[in-house]
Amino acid sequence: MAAAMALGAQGVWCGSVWLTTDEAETHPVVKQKFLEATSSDTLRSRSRTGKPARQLRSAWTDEWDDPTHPDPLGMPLQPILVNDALIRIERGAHRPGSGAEQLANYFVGQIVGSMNTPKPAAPVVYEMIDEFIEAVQRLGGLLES
């Protein structure tokens, strides 16, 4: 956040990190997939919306980028062919062994690899604002060297 702002941003987007909040209300399965991934297991996949985006790796995003397989279809096709599939999967990943849990999967950034444990989003805002004061400290003591 403190680089995004030295360099002009007047905000940041942060959405991942939400995602394993205790008021998030991430899948259950997905939320554990979640804290148990590393950033490696995230992969830019067009299968749910037909426009690359960054989300867990899973049974569904192998699937649709097996090179064997049809291509993905372009937005706004490929929502309308797949919704009714990710609700059933997301009904189904509730009941343990349907087999639907391999398939869950969401949206997620890199940061997935230090989302490992759960917590309230309070704690969450304030470590950024730490993070944020001794990155601006940081900033600050090498301008004035």
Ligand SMILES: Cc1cc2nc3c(=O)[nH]c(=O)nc-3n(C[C@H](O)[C@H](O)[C@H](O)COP(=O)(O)O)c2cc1C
The other form holds:
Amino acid sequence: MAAAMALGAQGVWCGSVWLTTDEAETHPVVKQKFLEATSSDTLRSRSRTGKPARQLRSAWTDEWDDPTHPDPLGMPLQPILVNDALIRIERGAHRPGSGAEQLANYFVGQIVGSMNTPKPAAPVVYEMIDEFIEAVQRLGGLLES
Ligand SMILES: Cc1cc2nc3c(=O)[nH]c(=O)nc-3n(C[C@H](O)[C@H](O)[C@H](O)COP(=O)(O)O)c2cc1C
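With the form predicted on its own done, generate the form predicted in complex with this ligand in the same format.
Every component of the complex follows; first up is the chain already shown.
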């Protein structure tokens, strides 16, 4: 946030950080995967929307990336092709041992490596504000020394 504001932004837009909050409607299996993931566990894949979108690597993205398998279609055909399958995967992933757990994934940025603790959204906002103040004060201190 401090870096963006320093570059002249009027605000910041963030997405991934909310996906492991208590309020998020993230599938519980995917939420757990996010909490355990490192920043190297995402990739850009066209497998969900037909356009490249960063998401968690899973058996789903591995199968679509396999060069012996067909490429994803373009947008909007890929969602039309896969949406029913994704809904069934989400439903199946609620049943441990169904195999759907391995396929389940979702859009998320590389910040997923820092999303290690489930918490309510409010502390996420307060932590962001605290870190912003700390960063700005640290930078301000550079002028004094
Ligand atoms: C679940 C999810 C869905 C998103 N959907 C869109 C989208 O439809 N269009 C878009 O331009 N960006 C989308 N984004 C990207 C966010 O708007 C935002 O630019 C990005 O998540 C910011 O980086 P961060 O996730 O590291 O905070 C999405 C991000 C997430 C996590």
